[in-house]
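As a starting point, one isolated chain is supplied in structure tokens, in the form predicted alone.
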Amino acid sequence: MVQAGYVTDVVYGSAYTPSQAPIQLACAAMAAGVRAPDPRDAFNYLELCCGNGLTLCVLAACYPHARFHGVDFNGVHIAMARELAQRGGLDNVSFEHADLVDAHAIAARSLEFISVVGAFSWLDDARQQAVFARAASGLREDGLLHIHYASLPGAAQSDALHNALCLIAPAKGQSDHRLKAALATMADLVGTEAKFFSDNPVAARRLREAMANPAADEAHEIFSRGAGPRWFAQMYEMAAARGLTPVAEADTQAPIWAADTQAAEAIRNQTLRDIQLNRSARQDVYARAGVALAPQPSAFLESLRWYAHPRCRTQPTAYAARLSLSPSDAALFFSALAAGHGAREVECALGRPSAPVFLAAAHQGFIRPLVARTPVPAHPDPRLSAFNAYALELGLRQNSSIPLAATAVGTQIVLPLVDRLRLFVVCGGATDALLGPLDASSRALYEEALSESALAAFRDSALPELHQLGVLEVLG
């Protein structure tokens, strides 16, 4: 079943998107200059198509002090969202069963951030206009609308293979059935002299991740037929429409706009690159037209506190280069950030600005910013919130990990199962009503990991990093 243009009969196993975080889309809008809201203020984030709301959960537990909702058209993923709030405890955020062009709690708000992801391709003409114009109503002068979206060329590949399967899937049926019978038809055509596949390799590539993947995920990516990719500068068109303009690359922090730039020169130089590298998707980050300029962009950068890399930390002349420092200073620079210092602490030990060194760390991704002001406390509480210990019961229900959300990341921390458990344990969590209900074998496995000499491992090897991102401020 399709409703406006979006497959509604299956549902949508959503995943958490990082560069989502509040944390990471102003220090993106920053690094480029332009002045954003500060997510360690109060806050409102409203994401449109979101799915079965692991994101917002996710970004609500990690902003106890920000008010988050969600908009979706697809009814079971509305109720899949409250349910994992309620049982999350989570009373910041908030879900509305509405259509793009006709939700009511949207325009109600004064927003810092506005974000769509995995749907904004497969919308509508109509409702794509209907984001942008959210946006220009709703945010704040000084918000952000983040918007991810398949872009050309890299997605045009892709895009013909979907249009394919569109044309010899059976007319009946449910999304996923139909996908499996036409993914069935297809299949032998790859790693054949199939000319098309044979000439484009990243459709070929897509076929076989098709086939492995869940088909209920797959039908929405491929039954979904909406506006399809786009160019950056049909982004920027409609964006313009609005009053809007690009600033911000949310994945890479690269900065995209400056105020002196010409829209055509941003034009040519966003589409050459993406030509140069062949991307299926941008996250790119939009603020007003003519938004003030940050006064010290660097000032809010060096306000936080940042967390590196653990190879980064381990190895840090092997990154000197790519910094425009030399290895002693690299070494001291990442050293600092391992030491829990600031940014002022770590300008005063290179005796330079520190500000281009830590936007060159960020756009490589050496380093993350955190949110926390206060520090890290020595020891974990003995409880675990309502949010991650649910989290938890869900991952080894499911046997995949929801990411763990702390305050301090104000982000996400994907740890492996067995790990999840152990911190579990730790913190002083009871086990019985977990491993429960699992199947003997693997309830067994989990009861190994939790012997007396793993958890001894564990704490020496793996909570000293949980410590450094502050991921033990959420567990009370």
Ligand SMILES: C[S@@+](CC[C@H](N)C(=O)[O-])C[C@H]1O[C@@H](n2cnc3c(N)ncnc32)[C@H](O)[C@@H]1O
Second form
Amino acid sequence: MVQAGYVTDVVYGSAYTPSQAPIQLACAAMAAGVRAPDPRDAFNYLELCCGNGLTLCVLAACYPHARFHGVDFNGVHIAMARELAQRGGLDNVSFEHADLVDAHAIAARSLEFISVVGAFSWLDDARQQAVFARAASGLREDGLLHIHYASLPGAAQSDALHNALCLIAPAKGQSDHRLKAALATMADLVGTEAKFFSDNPVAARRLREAMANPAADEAHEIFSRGAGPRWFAQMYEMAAARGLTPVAEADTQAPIWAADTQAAEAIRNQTLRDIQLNRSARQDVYARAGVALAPQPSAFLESLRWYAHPRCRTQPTAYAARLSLSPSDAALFFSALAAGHGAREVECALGRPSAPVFLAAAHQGFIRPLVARTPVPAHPDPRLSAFNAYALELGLRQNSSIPLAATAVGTQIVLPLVDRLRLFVVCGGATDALLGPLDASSRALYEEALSESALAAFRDSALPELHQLGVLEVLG
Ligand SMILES: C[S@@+](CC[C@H](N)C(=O)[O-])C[C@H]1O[C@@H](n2cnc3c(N)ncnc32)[C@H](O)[C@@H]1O
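Same protein, different form: I have the form predicted alone, so give me the form predicted together with this ligand.
So here's everything in the complex, that chain up top.
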């Protein structure tokens, strides 16, 4: 079943998308020299097509001083999102069951961030225009719009495959069943060795992936046709018609700066880059055309803390050449970040300006900006405070932009307390200090929850799921 061209009869299993984090969006804009809201201050964040709300709930848990609102027209997704928020005890996130064109009116210029991920290319033309129109009226003067979309030419091969699967799928039936039937027909009649697939290896890979895992998610991607993939130039035009301009990429943190006078150049450069990289998707950040330049982008960048990928922390010298650093400077750089130092301290350690190193490292995905690490607020439950303190000490962090101390708040959403304790133990935490103060009967309950067999079951079931969700990565 489809609504407004989009699959609604099967559930989409959303994952956490780190690039939607406000700090990531602000940092990308600031690094491009564009003024942006500082996510350490209060802000309002709207996600259109929010799915089951996982990303928004994690963000709401990690930015308790901000307000988040998600809109989706799939009632099951919205029910899942509301349940998640309730389980996490989050009172700064709300969800609305509506088509994005009918969503509640947004007060003019009241939003700092709008994000649309995994949905834009699957919307029809009118709804794509509506996304830009909402951003144009709803965003604050320096607000940012983030759109993830299927981009050309990279997405052309998979788009051709998706079109073919739509053509050969049975006309009726539940979307995931229709997809399985279409994939079976494709496998039986032509297989992955057909000339189209040998000529178009990306399509061949997509077909193999869909055959290996014909999940409901694939049905969303393949049967929701919408306007399809776009060239960067088309996105630029749509944005420009609403007084917006692309300024940076959220995922790679690369600047775009397409101010009016340089539009043609920006379009040419981005298009050549898309051809060179053959990416199938882009994540662009748009600001109001003519938005003021950041008065001191370097001051903003300097005030941030950074998360370094575990690989870079353990083998810093392997990444030296890609940062144009000597092996010893690369070791200095990553160990300074691991110690929680910011740009200023790194600059002192290197003895020269560090901004180019930070930007190159962020661009290549070696590091990510963190919300400034403020002391973890004491949780009313002393066991949780101890958990947070221990987590920070151990350097356990999310694989994205959020330290585990914040994630520990976030994991209330996906993990009940006993599972958080299990995680703590699996990560090497000693429970004496946590369980000691409890009375005998509650201690016995927790001890049972932490028995060898319970921990083994947790390792087998919950840990892989957490990794799959992208919520947790355990360093060390
Ligand atoms: C592929 S999912 C992505 C969900 C989430 N953003 C994520 O990245 O995990 C696309 C979502 O867009 C929603 N959607 C599609 N068209 C919509 C519309 N016109 N109005 C509101 N939601 C829509 C779908 O219901 C679905 O939940």
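These figures come from a predicted structure and were not determined experimentally. Numbering follows the first chain given and starts at 1. Just so we're on the same page, rigid core means the largest C-alpha set that superposes within 1.5 Å between forms.
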* For residue 443, is the CA shift between these two forms at least 2 Å following rigid-core superposition? -> yes
* Threshold 2 Å Cα movement between these two forms for residue 356, core superposed -> yes
* When you overlay the rigid core, is the Cα of residue 316 off by 2 Å or more between these two forms? -> yes
